[in-house]
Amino acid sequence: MKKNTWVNLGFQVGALVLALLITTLILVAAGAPPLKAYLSILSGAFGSTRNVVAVLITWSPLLLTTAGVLITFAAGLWNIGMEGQMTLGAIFATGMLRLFEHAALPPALIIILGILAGILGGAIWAALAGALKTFGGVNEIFGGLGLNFVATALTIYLVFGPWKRPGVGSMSGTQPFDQALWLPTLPGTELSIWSLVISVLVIALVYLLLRGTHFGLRLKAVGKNSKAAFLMGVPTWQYSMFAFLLCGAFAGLAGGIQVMGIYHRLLPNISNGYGFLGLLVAMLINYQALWAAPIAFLFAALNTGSVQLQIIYKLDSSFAGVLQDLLVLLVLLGEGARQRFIKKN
């Protein structure tokens, strides 16, 4: 191995060890035995078939949002609006299913229309953030966050207003769809093989797109230096907008899968934070699509397994978020320290 390879590995391992050390101290301060707590997380994620299924259910939408973040970051954009784009995908998918729920159409066709509607909804919401950035000069972080709030408000309005359950609005969401309009699942589980296949295909597509295509090369050129790319003849704003559209399409697809494959209705918090979590995954893997699937799986396992801490030790299940955030923060700090170390040597 080259010297720099060992240096890179050392900083990465050091960041991981430091993150585990800090979370261990947090567990001790909370009165939970660290080793047993970590074993409880493992048991909660992989201790039974049901737990593994729960991890895979979380993994699918998380992989899709991570794929979207990788596209926009390649173009030099921070798409913080993934939550809203996922929510609009869920809204559009719900609207399509409600429109054709009682129509004389094959259920498979209605499901396909619902998925396409979800993709469209996410893309439209991302296009708004892109238009604010490109034509209005609004930073995409502020535009995306603002649109997230609007999407949440729209969901609550629909769930408690026009689409409320017969006679009453409820936080449990809209009226569940007929089972014929659910994505097919493995017998006895809520896991849809179709959602897994779609998610894996999308992340594979993003990997190939960014690594081996003319479009991916131009997208990266825009992200590295938009002025230089423009001078070289690259239509920069068009590529930025296309990055937003593609990212929003993936987020909307995730929202559609949440509706048709998991909850079978629209919920007020249908996105479950997967948009922000996808951003953390992307940062942890240094925006390398090759590592998206395993790291997203790790985050999904932490999210699922940490529920055991609440049951056994009365700790808040958000402990997984503490570990995830620490991992990302320390890896980013480690990367900065690594670059300074290499420059000095």
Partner chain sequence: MNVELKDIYKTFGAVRANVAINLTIPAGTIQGILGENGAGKSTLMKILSGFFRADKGQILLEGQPVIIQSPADAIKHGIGMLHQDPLDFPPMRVIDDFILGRKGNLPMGQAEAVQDFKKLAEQFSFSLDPETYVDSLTVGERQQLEILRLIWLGARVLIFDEPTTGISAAQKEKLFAALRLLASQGKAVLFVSHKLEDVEGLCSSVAVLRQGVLVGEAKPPYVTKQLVEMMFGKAISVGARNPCGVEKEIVSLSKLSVEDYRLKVRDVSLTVHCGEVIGLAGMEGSGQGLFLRAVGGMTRTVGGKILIDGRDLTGRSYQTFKAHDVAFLPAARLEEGLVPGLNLTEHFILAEEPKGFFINWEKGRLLAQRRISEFNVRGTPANTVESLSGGNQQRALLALLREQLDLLLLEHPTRGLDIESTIYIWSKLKLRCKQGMSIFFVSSDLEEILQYSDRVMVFFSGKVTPPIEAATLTTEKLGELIGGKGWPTKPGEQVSESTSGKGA
Given for the second form:
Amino acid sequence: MKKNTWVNLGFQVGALVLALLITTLILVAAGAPPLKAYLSILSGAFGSTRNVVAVLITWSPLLLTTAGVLITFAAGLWNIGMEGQMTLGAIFATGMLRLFEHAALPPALIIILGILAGILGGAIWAALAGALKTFGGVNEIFGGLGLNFVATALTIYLVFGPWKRPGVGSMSGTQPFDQALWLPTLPGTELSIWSLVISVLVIALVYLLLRGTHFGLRLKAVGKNSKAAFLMGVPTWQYSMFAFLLCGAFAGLAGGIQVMGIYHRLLPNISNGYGFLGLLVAMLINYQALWAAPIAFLFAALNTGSVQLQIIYKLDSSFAGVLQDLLVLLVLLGEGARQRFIKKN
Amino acid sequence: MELNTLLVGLAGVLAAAAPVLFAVIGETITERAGIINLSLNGTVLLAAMGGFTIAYKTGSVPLGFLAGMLIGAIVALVIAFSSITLKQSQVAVGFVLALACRDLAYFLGVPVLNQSGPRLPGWSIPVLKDIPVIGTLFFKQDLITYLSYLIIFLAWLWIFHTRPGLMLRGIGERPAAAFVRGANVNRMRYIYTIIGGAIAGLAGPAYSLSVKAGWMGTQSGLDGIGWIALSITIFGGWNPLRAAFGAYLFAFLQWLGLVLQSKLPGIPTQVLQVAPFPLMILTLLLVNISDAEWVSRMLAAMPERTRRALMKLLRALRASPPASLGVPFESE
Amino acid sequence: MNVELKDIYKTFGAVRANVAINLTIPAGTIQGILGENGAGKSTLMKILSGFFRADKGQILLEGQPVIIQSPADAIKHGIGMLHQDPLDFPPMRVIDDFILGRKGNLPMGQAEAVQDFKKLAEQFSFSLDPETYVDSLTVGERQQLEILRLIWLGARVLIFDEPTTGISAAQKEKLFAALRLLASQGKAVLFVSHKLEDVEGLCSSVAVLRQGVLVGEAKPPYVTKQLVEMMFGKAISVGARNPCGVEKEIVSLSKLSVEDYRLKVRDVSLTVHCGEVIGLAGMEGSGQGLFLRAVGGMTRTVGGKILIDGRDLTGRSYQTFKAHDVAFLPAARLEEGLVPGLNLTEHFILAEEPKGFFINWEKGRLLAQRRISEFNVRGTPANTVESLSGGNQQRALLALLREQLDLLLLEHPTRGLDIESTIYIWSKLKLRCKQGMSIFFVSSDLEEILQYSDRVMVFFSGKVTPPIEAATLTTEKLGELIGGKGWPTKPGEQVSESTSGKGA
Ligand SMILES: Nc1ncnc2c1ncn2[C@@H]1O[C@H](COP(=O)(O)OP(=O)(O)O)[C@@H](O)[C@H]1O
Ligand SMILES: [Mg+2]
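Give me the form predicted together with the partner chain now, not the form predicted alone.
Complete assembly follows, chain above in first position.
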């Protein structure tokens, strides 16, 4: 037992070191001094209060999408449609706000309605993917991907069409909302305490749901062995469908918060890759919700910090992605190698 | 529209379909052996960037194509190694690779971003080009487009009309049965995954050195093509001819979107460009729906003649994957 | 070709599938390999055909030792095997399946292949259309295709693993004629079966395997009693009955019919009282499994009625059956019964009716702890189920059953378990029967059937005997019935208690 723990740790550290080694080589190939580049990422993430705030702003939606995919992964599903679900959340929230922008309602109520609309939008989009899978036999990966593209098109259509700014529509999005309808932020920053609190609550909720409830346990049973779960009396397809709905609701919530807390308008590409990133975080933490917060924070820091690379070294900020992807890839490969190693010994 | 404009437009469709075709044919071969290469979207982007960079640096277009194939083969090797040797989930590894290669392409592509570089020159085939209609349509293209026609038929011939191709089908269908007939299943799976990856890798340079020469990063208009190719593979029922039909249909619809653009100014370009995606979902639905339980229940309740007709239709649309797609094989 | 197997050993984990097996098969003969399910017949044949590698031992052809590491090697040496579950390609055309695996030029050479195919088919008087698809063929026709293919590949040693399962009488005649023809051509033929009748009628010598060991060989004229004894071991005493005391009908089946794509079980009528144990005997795939699942609402019935505790549940879902105190324990413990990756505590919580929203882990752990010790499971509540041994998995499955049950359906309750676990598990089951639960169980272990059933139904190719009092049965009689002997040949005639009683 003891020895195995060391072996496991060895493979994990090995994966990490190898990932760093490869990214270092990539940096060299791109003509950047590796050590300085890493340091500038670090300072870009934590160098100033402003930077830390920027990390927190990224952390919040990432936590939400991670929370969502933890649910679908638990049910044995690959919800690649997160991006689209988030986008639909943003669209619904924007729609709701536009509807009541000039109504004589208290702003707080409109904000709450907006958030609820976001949740609804995400859930509907996820339900579509779920229904395609359950009733149409369309693999959730392809259904989800297709719906992602459709969601993007829908945003662009709205931004350039019915919801375009007075004058001409542009990629910079719809007309910003009245300031009264913004999620309140910390003075002098763009950080909304509300969004932070909600995200942390949601990931805590998912942790509890998967760890401590009958629902979570049954969901896991469906994901790991749906035949046995069925024989034990779990209504299997209903649980899969519900997992989709819940995941979509979280994604929609993230989309709604992007609109109301950060951009205050609908933008093309509002999901910003958070859905895919959430999948990566979930894979890296081996689907253990407990680790979601710190690892999502690390990923958020990488994303924020690598913006510096772009400014200083004229490198593309996709470097953060490269590092994250390679890390997950090597951890997966390391896990395979570990199992082989243990089997051989 | 004048006939000649139409012909030139359609010839453009044939050329524009080449990258999708390579990706689809490569994936079809890989999946025939029972392995899913889900990294396609990343592979194509990285190969496009890599191929253009090499051609730009060396001034040699053929080297650019070679680089694309090599990149495709290497990514495929990682998939094969992780799924066959390390027994990891093909979906997980493929998905991460799809993201990794994409990010890598954007990161490493900065030096050649928006640079003008070499491209594959057009080359009309003598004699054939003078055939009315057909000449303009098919034979006033460039070499890679001709290769794309060829690869459809080569792949089709190989899979359905050669002995090793028969074994390939067997390996994806029922590896244990192929094994008792003397095949080294896992070695063949490695080989076909790598070959399929190399062919899919051609899709990159086919774009960045021919269809739309150059590397424009996120503005290349290439992102997403790999995912489309994956669904066209399903639509194509793992048959190169039907898959080619899907690829051409896709390119045609995109072209149609551009043409309609001028007629419908109210709709932004991007919207028409994604028109194929809902269509893709719809086709996947049609291809798969006959397997759903409620469909058979509904069919059973219908009057005999309607039922017969509907079942016939569904069966024609239906495409069943190689039975062991994604399932690892161990001989003991 | 003369074949010799020398001192062959093969183990799978703790299962000793083949132990020190020595066997010689002269060219031009049909060698029978007889044994009950799990005896190790298929394993031995797969070793000869290169599908498995032996742990130890040697294979000699014409007296020369050969190394067979893979099916490719076996084909090279002229050894071909028709697997129990035909290893062909259902979605392909017959001719494609025929060609697949044959060495040759790049083109498939379909024209010549069709010619050869037709010639060979004629030689064996098989009528197969090379252009149809394999999945449209019957099991018998698929076998014929495999036979032609193996001959075409140049096989001189032919292995047939349970070829008579699932084929019609006419096809069987054809098959036997083909096998005799092959032997007369000087090929060595190995015929694996659990059916006494087939082996007796066909083979020039029979080797009997039991639990991985070659227990004996016999030559014609065969003495059925002796073969049965070798197959199943000595007859054993029948266990004591313990009815529950109350006369209450738990299950009542009237003219129940079920079918799947290969089997039809027709018109089974039966009434079962509380505490009764009904053993369903028969070789794998004879219809007993189908029947069992139908009684649990997992397979749709095509006719008749099922009453559980007086309520008509015909055509209802498994969930409804479950709600009416019916439970089912599948044979594939890790595939269908338990959830790998979850631990025992989690299983116990899953099996309970969920109370409230949150799990009370402490209560769950205590429950798991109590049940684990009650059922003697070697493991802790925190152990994942896949880390338990087979016997402990089965105990865990029993421990997971709800307290209140009217009917328990079991598939191979003690398959792969050691004696101690077997006895333990049955003592627990019998205890529950005393409390009023009835049991249906499928088993291929004759002793288990005789020892623990009150009444027995024997299945053979979808045919069913009426329930027979176990007390009037013997292993010999049961073995014969399972092997297809002693069944009525005329429609009206029945296997009845009185005929079976004579054997006792
Ligand atoms: N691939 C395998 N892995 C593990 N155990 C096996 C495997 N094949 C067979 N066995 C076990 O070996 C024993 C003999 O099986 P088999 O040779 O199939 O018996 P038979 O053909 O006589 O019914 C059985 O206990 C079976 O469970
Ligand atoms: Mg067998």
